[in-house]
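One chain is shown next in structure tokens, namely the form predicted on its own.
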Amino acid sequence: MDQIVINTGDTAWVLVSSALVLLMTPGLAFFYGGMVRAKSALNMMMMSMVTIGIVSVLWVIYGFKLAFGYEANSPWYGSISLSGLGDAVNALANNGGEYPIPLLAFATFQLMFAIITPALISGAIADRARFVAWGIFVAIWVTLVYFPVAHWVFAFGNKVGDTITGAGFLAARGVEDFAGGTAVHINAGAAGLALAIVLGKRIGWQRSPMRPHSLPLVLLGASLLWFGWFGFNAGSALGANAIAGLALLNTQVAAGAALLGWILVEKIRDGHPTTLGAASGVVAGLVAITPACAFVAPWAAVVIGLIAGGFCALAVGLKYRFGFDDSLDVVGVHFVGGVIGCLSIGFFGSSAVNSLGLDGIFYGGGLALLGKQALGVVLVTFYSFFLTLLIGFAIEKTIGFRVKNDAELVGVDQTEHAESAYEMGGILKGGR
């Protein structure tokens, strides 16, 4: 066996980044948990937490191979194998080229992306989903939607000499998505819209107030997401290098600019900026810069963040215009933000910033790169939306996806988990 040469600095960065990205899912649980009513807070958090368990197990059994395996040499999916990653021990990561990091470190890093993507969808159906049905949905959805789409976008193939086999459809066509604008955010946003349609509106939607029950939890969740996102984006460089530094800085400034863009829209439109708007703006900026973070200059990251913050602040109102109950604005933030980020590369992309990227319109590259980006947006949107519709309707018509009306009125914390986030039973005698 050839001696494996590991770069310890790159490996350490990928391992730390994996932990940072995992932290994003509990952060999402706090973010979503604070945004719902008190009677649904635990259920909302549990939808994220159970996703960690389900996807982690499936990833080892067949998920990584389906997303990144190359044996089938297919542009649409990896290899259908139940190897359990046993053949990955002591191997180097090889994804369009060999990296000096363990393959298992790369697999672990990519697992964290597979976990948070379905967790993002849960916000679209808050307050009204059966917990068991959600678990079944996650298992089916990652198998039929996320794993293949991850292959399209992230699988650059196995390189041996000058030959590359098994590259994904979009990756092979030059679609630029550094950390998941298509595979994660557009994918989850389109799926969230489909599930919101399948489950229908909450009882009292647009008639009863459904305000966030804990804005401090929302801010805590947004802060954890912001912190973890540095691993999400900069970790995608798969090494402690200049591209990681660029991605990290762009992530920071885009999030900050989007925060300002969102609250500026609120100030002009409503007369006051809000805490919820600030937190949502941060997430919108993080979403938008995700695909572009390694392909644009920092000044462009600021512009992308401002655009995302402003447009997403306006886009969250589309659910009222079109009549779909996207409870926690998965469509308005993740789908719209993801589209903005992916298409922005076609304008702001610069090969001077990253030699692996192409020049966009503002750098004399013409429409070619924008056309590639649009292809990725359209293909992932339609695939995710329609397949999620089929999965959602199949679950609803068999075991039932939505809780009964009485259970929804009581609250899914009590009916699905026999728990409540806050005990208000009164003070015991003796002051205890």
Contents of the next structure:
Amino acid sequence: MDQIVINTGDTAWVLVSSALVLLMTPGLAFFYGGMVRAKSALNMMMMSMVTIGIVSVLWVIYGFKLAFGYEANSPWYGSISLSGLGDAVNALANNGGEYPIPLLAFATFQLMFAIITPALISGAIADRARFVAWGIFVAIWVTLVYFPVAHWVFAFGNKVGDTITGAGFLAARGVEDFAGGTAVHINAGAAGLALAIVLGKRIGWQRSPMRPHSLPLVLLGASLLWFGWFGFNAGSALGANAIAGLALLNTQVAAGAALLGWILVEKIRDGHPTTLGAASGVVAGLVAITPACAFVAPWAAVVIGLIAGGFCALAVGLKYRFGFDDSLDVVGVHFVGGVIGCLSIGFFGSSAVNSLGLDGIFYGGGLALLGKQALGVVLVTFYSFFLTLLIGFAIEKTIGFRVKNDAELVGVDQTEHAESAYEMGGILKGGR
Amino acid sequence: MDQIVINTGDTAWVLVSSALVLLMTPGLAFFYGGMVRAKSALNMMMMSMVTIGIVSVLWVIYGFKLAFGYEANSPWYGSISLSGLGDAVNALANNGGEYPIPLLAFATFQLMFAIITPALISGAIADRARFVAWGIFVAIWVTLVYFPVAHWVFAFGNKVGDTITGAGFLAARGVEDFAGGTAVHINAGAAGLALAIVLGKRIGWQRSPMRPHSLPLVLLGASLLWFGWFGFNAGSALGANAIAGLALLNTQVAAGAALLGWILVEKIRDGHPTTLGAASGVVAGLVAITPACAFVAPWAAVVIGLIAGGFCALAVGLKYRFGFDDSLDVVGVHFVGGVIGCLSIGFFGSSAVNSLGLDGIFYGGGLALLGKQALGVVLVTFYSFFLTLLIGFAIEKTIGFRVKNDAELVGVDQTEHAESAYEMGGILKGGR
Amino acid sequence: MDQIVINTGDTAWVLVSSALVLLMTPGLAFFYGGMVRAKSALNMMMMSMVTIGIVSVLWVIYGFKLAFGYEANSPWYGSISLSGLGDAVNALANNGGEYPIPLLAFATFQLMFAIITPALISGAIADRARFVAWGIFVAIWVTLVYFPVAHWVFAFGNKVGDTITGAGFLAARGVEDFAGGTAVHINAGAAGLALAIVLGKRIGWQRSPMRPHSLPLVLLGASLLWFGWFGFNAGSALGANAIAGLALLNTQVAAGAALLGWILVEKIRDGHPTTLGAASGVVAGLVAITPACAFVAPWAAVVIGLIAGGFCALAVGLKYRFGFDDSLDVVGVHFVGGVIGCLSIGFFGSSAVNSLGLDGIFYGGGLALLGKQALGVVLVTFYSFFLTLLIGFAIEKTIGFRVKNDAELVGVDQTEHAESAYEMGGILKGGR
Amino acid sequence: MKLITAIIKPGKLDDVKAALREAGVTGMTVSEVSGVGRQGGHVEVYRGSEYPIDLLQKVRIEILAKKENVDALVEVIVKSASTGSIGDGKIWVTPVEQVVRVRTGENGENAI
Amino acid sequence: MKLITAIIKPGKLDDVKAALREAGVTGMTVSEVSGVGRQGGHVEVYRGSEYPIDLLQKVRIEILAKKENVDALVEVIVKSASTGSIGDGKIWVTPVEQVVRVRTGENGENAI
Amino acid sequence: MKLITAIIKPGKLDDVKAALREAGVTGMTVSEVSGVGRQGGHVEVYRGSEYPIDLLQKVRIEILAKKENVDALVEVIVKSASTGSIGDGKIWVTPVEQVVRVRTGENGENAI
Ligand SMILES: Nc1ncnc2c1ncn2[C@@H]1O[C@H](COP(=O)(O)OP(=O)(O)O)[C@@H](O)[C@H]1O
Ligand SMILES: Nc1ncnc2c1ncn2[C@@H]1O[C@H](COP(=O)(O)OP(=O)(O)O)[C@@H](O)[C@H]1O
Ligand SMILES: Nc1ncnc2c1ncn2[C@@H]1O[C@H](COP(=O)(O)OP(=O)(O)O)[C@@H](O)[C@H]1O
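To test you: the structure above is the form predicted on its own. What is the structure of the form predicted together with another copy of the chain?
To see the whole picture, the full complex is given below, headed by that same chain.
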């Protein structure tokens, strides 16, 4: 690694982006927490919060090296060794290019991605997971699934002269995924499906109404996600440059268009555009534009957003057809949105807006790019789904993953956390 | 346009500022949403959210060019053509000076202003607007009112050598409005008054109590607005420089002083300083300092804040006198605050703190600056008020802008969105 | 002062950090506000909000100079004179080094610290303080306690050639406190203890349950605090550099580890890991890493976080033993966490990660550093505790600090602010 | 002594309170309830799933009254609470054997 | 006429409503209450302090019924509300002297 | 069998519960209500507009009791709920014709 002079502007942007992406996980906690019933809102949020703790610690110990180390020179994983972050303060990130930012800023930024991905999965198993089992799951899952997959997608390897060592499998093949459509969303979506199968349906599913207990909380979550996503997407430029500007605008307009797409479907199908629909549309749009944000023109981002919003609005109904209780639609939003986003690059990708990207079908690039994208989608989907199924069943069979029926009826907040979310002016439960 | 080297620090600040200003619109949704009754809280928030979607899409298609294009060389509007944002990724913004930031970062930053302005208006018509009509209103209003007015105020034109083409009417005349006192707040305030007249009073207005349903939500909204406003004001420097530092400090202290100003009036008049008053004071102070933040010294910002807080606290009562149901005081806070801010520059403006500004009355500059400022205020007020009245009545007479009485009594959340905001541990409505 | 060229990247980071730190105070308002009963939630939040107003105004008038002026050349206070911030727009901060950022950006950043410190104290006197008395207390306290102590810790003085004038007592002695373990947390914690003693126990304390009325609000507060704390800690590097990157990562992992530490203690002791515990752990970890974030390696940050989380979880029970009603555990979290953090540098401090820091015991530096750190802890503790006791009793004896018993029973929201926090779809109190 | 219990529409509470005050009633106890009846509910939709809400918000008013006033008060409530549309509510009267004022321990009609 | 008041577990409300509808009951009034009884409460813990919650969420159902239907309806409620575990609730029946429909002013059994 | 209904101040609930437990009462049903009475309300102010709140928070306690225990229990409640200030509340007693325990279907006094 050459010693490069740090660029303060690029560094400032990556520092900020790290903070923004951290905020996404509490944002997710509120988005999910508002959507469940009041009796399990805390548990829903705690699954996200504890994930922050667990992954942060593992990252320092071995996670960063497992994802971004290049010493093993493997396309499948980084290096199996201690992260040694403490010793590298003034070293610079290399990762296949020259990013004039401090290594630790890069390490922190990437940590935030490793946190939110498992947190996303928790939406599939609302109201019924044992908290301790969830914690163990997270630790195993990031180790066996996320860290390797992040390597496949995000590790561009160490460049010395013209030789690159340790680039990830998909990164080396030129699969375009700017900020994590595969590594984050498809990965979490496939894992969510697996866990929904492992844990089974909630008592009363499809019979009892299970309404969101606080839509303002859902909207707050969606808003914080949106805000943080600017760091997620535009921050993935790892510098304050024109590509970051492109990613910024695309992120904004895709989310806005997807909001419209989702509520238009609702207006036509159900007669009413809903708040939950708007919030869900925002997230669907953000998911879909994640891989594409730096490879497509803003008009294409609008189209991708509209498609993602409309499609996901239809997709969330499928779980009833197939009979799996993916409670908060991790599959319908993150998996479907992620796939739409990854494949859309094959159509809308434009080397004119980003010279590092290829042209998609609409720009005369033919099917080549779409093929690569499909490879990324398929590989990550299968790896994540089957490995998660395995991990999930292993936990269920040993220590048990699902709470007792009684606990589910009373509410997991009470049984798992000995708390209730609200005591509103309450004269009855000690609020006086 | 010369090709200028991008400054990463300036770019980082504009990227962040864009994210900050985006967050203001959900912030506004919470600020407004907390202030209405629980039965129409979602509708209130949805008016802001859908505005984000609509304006984002229009901006990409033609909005940006209509506001900032210079090809038509008109003081009244930009250019009437497709925005063509996709083709200009690496071009640089010019806009009368040389800002070493990517064009798309500038375009995104300005988009956020175009979003929040119509969203502000929604406070005037709480609890009684048809959602579809609101969406149509927003699309027409930004096209006919906001995009042109933004051109008047914010477009400094294209500079080639010494010739500037396409500068806006007020910008060319040296009317000082750093971050949008006229284009955003007076504009929205005047439009709010017009719509309040078009839609008429709510059933039971001035008879039934219509209390804020959640003051913590109001406070959350005000806090996110405050936070985002740093991007709004200091970000308007379009770079990370001393002027941004001045705008940052002034924004902070004016908001703080206005908080005190408002609750002091309450303490003296009603006997109790209130939370709603504090939150409202913050917003009033932020509004007033918006045009002035880069033209006055910090001590003056304190004075402007105190005046804005105190005056707006008194002004919100006027609607009862005049008999228009400006439900959440868009006039009393944004119009009055905006006018105070714009005119205050005529008094406190100081070329010592900002060499690009003129001296106001207190700095020996005489009445000249105040005159210019008054021109800006009057022009925007009249244009916005009358055009909005027209648009509003056109919608009311054709498709109808106001909901049926039944819907208003039951609550528009139920009738327009088929949702309720909360289901608190509720054993009665499916929350079990 | 030499005229230094402003670095836009460093400036961008300090501008952003200022905004982030401002957000912490509303974050604190929600963290505290959610923890009290619904009948005094507004009052709890208003104590934080009004603090923003008061301190912002005082800062402009004389606060900044009292803390950071060097003209008096005193180790105990800055200069007693008007801050004169308006005249210095383009001057540069010096403060013992050369920070290429605008003075006003520095002044704003530091203002945010002066705001949150007194706001922290309010947690000790929940549910029972007169609002006007609190306002007066804040004004006196920042003047006599915070501004001087900030000078001791944060003022590195004015460097001309090799001579430094006006450096603070602790700063000059090389006590290491990167972002305010002493000046902010120990200071607020000791003051909180004093005020809890002055105001006495709440009616029904230790008998009636006084449950948090909204844990989602608590979690929102903790999340905003976490997010803002990146500005607090990494922003204290006053530039976008490797030290900021180190502080960023350490802040993240210490908070995550402390979250785990706290809920592990709960799991073992009470059987249930709780949401309130997780939120509290986050804050405890953030407090503890505050002084240490730029002086220790990431692995040490994990250890410090675990210790802080676990210890504070145990420490919050002590108030029952000693019989003082520190309602929201300002002592147990901020004082204890602050002490852990300050002393931990004496053990984990490493000149390898930061060449400006000394080596602690574990890096072969011996006891010297620990001794310095202990000096800082003891000095600030005693100064703050006794002066606050004095100020508190003076207010109690003259105008009265505590509300009447009736008001406490009914709730201070009603008696002090004539408001209630919530009106949830309420058909009974005017919510229809 | 009798207890009059009235279930009315929430929006009518102010009117009924006013009318009762005029009729000389100074005390009453009010609570939030939900009603099922002929009046239909409404449907809410979350991510495309429909949730029928058949419980409608109502207000319950309870008034302790002397026997001789009961008919008049029922009349007053009917008048002030009626909108003429389905779901206006019900009133029923039950016997009360004893009434005590907590503050004083007073008993019987004086305690009302 | 009689008033049947039933205190049941919240989770049983849907079942009871359905059973009553089948039994021909078209109207009822429902509210949220808390119950103390043999069924123990639970303990919540906040920062290590324990808060025993001995009030348990229950639902109260009130049904005005003709005298002759009372026994059958009580039976229906017992069947549909019972889980066999402690805390299932109580039902009690009180006499009602008069019932009025607010909308029409109708009186007596027709008003039910 | 009788039903004792007491309206008390929220702050007194713990005391009353404790006193009743001592008096041998093991079960009761509690709910939140609002009271109008001689006790005045308070005024809230939002952006300068005044909202008079005349409904005051109260707690309703309902206890099914054997006839012979009623007087003693009323006494217990009066003692433990009284603060001597206006608004302390009311207690009333109504006849109950039948009581059933949902869990077992048991009937009459055994079901209490
Ligand atoms: N049999 C009943 N027992 C108790 N409450 C009833 C009964 N029937 C109706 N109610 C109450 O009266 C309200 C109005 O009844 P509904 O049948 O909707 O209209 P209406 O009385 O105008 O015909 C219901 O919402 C419910 O609260
Ligand atoms: N004496 C009583 N008076 C009024 N309500 C009662 C009484 N006893 C019990 N209840 C109500 O019935 C509910 C169930 O009673 P409990 O004793 O817990 O179970 P079970 O009836 O199955 O023995 C209680 O939660 C309470 O609401
Ligand atoms: N006539 C009544 N019918 C029903 N409830 C009543 C009646 N009068 C009073 N109450 C209830 O009793 C409570 C206390 O009554 P109030 O007149 O304020 O005080 P006090 O009983 O001490 O004179 C009221 O808040 C209300 O809930």
